[in-house]
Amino acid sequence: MMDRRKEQILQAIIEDYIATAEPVGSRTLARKMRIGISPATIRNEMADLCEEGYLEQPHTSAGRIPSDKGYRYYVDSLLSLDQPGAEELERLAEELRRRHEARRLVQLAIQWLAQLSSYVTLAVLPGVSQVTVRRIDLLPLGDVRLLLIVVTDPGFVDSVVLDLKIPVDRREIMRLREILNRQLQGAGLSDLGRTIRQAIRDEMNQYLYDQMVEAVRQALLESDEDRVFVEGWPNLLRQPEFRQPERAARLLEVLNRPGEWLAQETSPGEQQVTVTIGRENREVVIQDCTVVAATYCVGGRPVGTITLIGPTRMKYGRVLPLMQQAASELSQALEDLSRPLRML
């Protein structure tokens, strides 16, 4: 267990380095801490922290900078959270209240995050493995045309117009709607196997069966892979760590293909916010970055992630509450969106 004086010195170094991006020396630290510790004592403590792996010395004559281990200790044990202001939160809540489409809600949440954090933000929309049927509706568009609406969790709506060869009256439409909802509610693409298809076929004629089951399948396939939105690209280039063009280019290339690595670093789960620092990340190119991820939920069930990426020299006290609030507000907006959709 680290003693209190070492904790104070480690915290002061990390917060100074986050603010300035410059290595921190003992004299600078003694002047800023104002707690009566001499530069010589601070040097000795800094040497111990280096030996223990919490600090690094980039050059022989330079001051110290935090290591991944130092940042991890800071996040887990020393961090003071800087909660977003009421005006900032109200702006997000107001924007989300105005929207009525799930994909747009997710985009708005990460735009808000990118603006307030000054880092890059991403969001993963659930892929077909997670999407399930919530409700199916059939609306008549004439004697031989139907609008089939498929509402999937977490509130995405897809529809297709069916051109029928035979007229279908309203009573038959109600019967078909009841069959589809009874058999398919809660089902995902992988559930549309032989047994469930046979159960539907037994209750409607072959022609209607072919059209309707195929339409539902296509609606689920609209999410045939996780969709990723990215916001705040210019923020990346403003960070001192990424001013070298080659370094920035490598990171931009990786962020342009997030489907290849994002699921490895972040996955929805019971823990709402996760922080992965430096070499804790498996993707080599982002091993000088911190990845902060938060789950968003519908009905208490995690359905996707919002993610923030920046240098390990990140304003953790600012970022973590922003992530918590964005995930909470997004979850609430999706939950509100789902209520009227259940009435379709």
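Each form is matched to the other, and the largest set of C-alpha atoms that superpose within 1.5 Å is called the rigid core. Residue numbers count along the first chain shown, from 1. Source: prediction; values computed, not measured. First, how it differs from the form predicted in complex with the DNA.
- Comparing the forms between the two forms, the C-alpha position of L180 differs by 2 angstroms or more, with the core used for superposition.
- When two forms of a protein are overlaid on their rigid core, residues whose CA moves 2 Å or more are considered shifted, and P167 is one of them between the two forms.
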Second form
Number of protein chains: 2
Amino acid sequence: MMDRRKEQILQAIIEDYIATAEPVGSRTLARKMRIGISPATIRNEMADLCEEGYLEQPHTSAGRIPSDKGYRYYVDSLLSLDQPGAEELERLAEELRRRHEARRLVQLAIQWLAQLSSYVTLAVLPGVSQVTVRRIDLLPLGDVRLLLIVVTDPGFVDSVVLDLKIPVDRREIMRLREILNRQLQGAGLSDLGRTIRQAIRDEMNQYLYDQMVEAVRQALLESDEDRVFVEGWPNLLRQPEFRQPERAARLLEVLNRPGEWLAQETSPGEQQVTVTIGRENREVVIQDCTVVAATYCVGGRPVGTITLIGPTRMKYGRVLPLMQQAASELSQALEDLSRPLRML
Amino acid sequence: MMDRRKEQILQAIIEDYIATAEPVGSRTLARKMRIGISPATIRNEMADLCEEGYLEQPHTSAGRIPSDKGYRYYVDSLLSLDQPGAEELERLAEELRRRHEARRLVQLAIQWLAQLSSYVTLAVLPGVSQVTVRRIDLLPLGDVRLLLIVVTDPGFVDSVVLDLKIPVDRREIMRLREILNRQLQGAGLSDLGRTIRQAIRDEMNQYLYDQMVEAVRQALLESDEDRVFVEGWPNLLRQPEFRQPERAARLLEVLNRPGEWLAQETSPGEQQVTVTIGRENREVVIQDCTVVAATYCVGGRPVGTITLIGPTRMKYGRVLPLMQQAASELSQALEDLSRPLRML
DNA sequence: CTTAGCACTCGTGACCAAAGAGTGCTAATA
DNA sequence: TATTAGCACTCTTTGGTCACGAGTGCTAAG
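Switch from the form predicted on its own, shown above, to the form predicted in complex with the DNA and output its structure.
Now the complete complex, all chains and molecules, led by this one.
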């Protein structure tokens, strides 16, 4: 039901449509495919492909365009990957080699992706449950105010300002810092509240105990907001499919609240790159888009995702290797940041 | 040359155009202005205003639209401010009252602005020359890697990872931290390189000395990239003037590289809100936009700017108080973060 | 100085016809 | 039996014309 020639035709149609964004007809296709094959034959095959759901026609007298099912078949069976150039790879590697804070590394990775792919990219940072505390620092900002800095294991730096109700002197703060660091190293952020309870109840006064629990609770909430970055906004309007302003506006709107749909779409735990085409997406507004997602890992465990979103008419051959590369380089960079060789 | 009635007419035209985005004609205007005044009279005045450059006509048989000069006169002389509602103000105050890190405060302020104004907002963080070091922390990430955390005076937290060529043990790091904090408190970031030279040359070995200077140099460069936030991307397409995709795309593109033009446009050191209308902007691509800028201050000195950009047909009466409010609340919040009452 | 009246301009939308691209079907062909 | 040429048909696109409406500028009257 899907012989070699039909596959070739499907592939040619999809690649032409990806390149031009115009419905492709039998005549132009016959000219483009160098095989000795006439438009009429192609028409027959096209009619078949249409009936089997791989193609659609916008109206009777237009060419065919690929359906979601067509893209799916293309991605799964026909795709030839277009590996990024050496200098592009080098640029990413170099950016990530300058050892930044982890958040910045993630941002650099998706900026690189956005620029080379010309689509919009997003990144989800590791959530509360994915990180462990490496180090806590307390800085007095005044007699009743502290800056709490938490460095988590992949290398993220979070900070929150605490207001105390009573003054605490510098010495007490240093003591508190020592206690916190001693007790919390390696603890998951999700246990923090409980652990701190325990840590402080033993050694500190009741007041600081209450304050710290509340403060850390706030820090946790805080770090769980804004876990999503978006890059490449301007790329959106470069796509012909988003020239209709209301369509573009809808997508922009959705991109602005990524938290609501991103979780559904990406399958965490996957190692490779996943492609979700059109109607395969659960969120209605992006059912004319393709979402490409990959996870990045630290210590072999997936901790966050990077995502790319564009029209279903996407340069799959180019995007997939880029995603692959970005995810693996990012994992590598975070790994380097995360794993001290040995502690002296 | 600009009597009261002409002003009223100009004002009515501008406000109607701001509301509808449609050229406004004499008939509808006569009906809208309750004064007993005929379309013909208005036409005469309109012709005058046109000749004097306050109005333009897209073509002979359309109504008039305000010119840059018209908007300018409106903003300077005719504008009646539309103060934001109490609950909106309260929302901003409450967001900023939850003591976040300074960067987040700035971001929250322009998010609030973007949401209430429906335009795109930007913020420029204090540059290298605007901040002083409050505290430096060094965290060992391994035997040859350090996390350098710099807390600057308005309350920003920057961090950079350092790779050392030779292992340094924990005790040495703690000693280095003590030295750095002792020497650098209150120093401007721009002096850091020099100061560190001095600080370390006295007390540390030559190798660490070189490393630290290089590291701090990198940290400085780093903190000077990405000093600009943009919020409200989706608002852009809501404006009728950006329904033409190529116009919207151009603006998006420019917004993506704000560093190049923002510096020119905003006049730092200004205390109040500045409005730059259309051709008054130096950057060509935004000469059909209005840029509203305000500075925020710490310790009475302006350290950064918040900016709003929209079509020249902007709700000036609403935007100006919002900007005013955002800037002053933000200054207040940073001030609170910056000035410890007293150190114990 | 204001206003009514009027001729004039110009963009908009409707309508229509021709063009063009592409299809499906049929019949001829290898 | 698979392929292809030919052809009628469909449907969008494009261009042109025309009437309409909104708005203007001018003139003359109040």
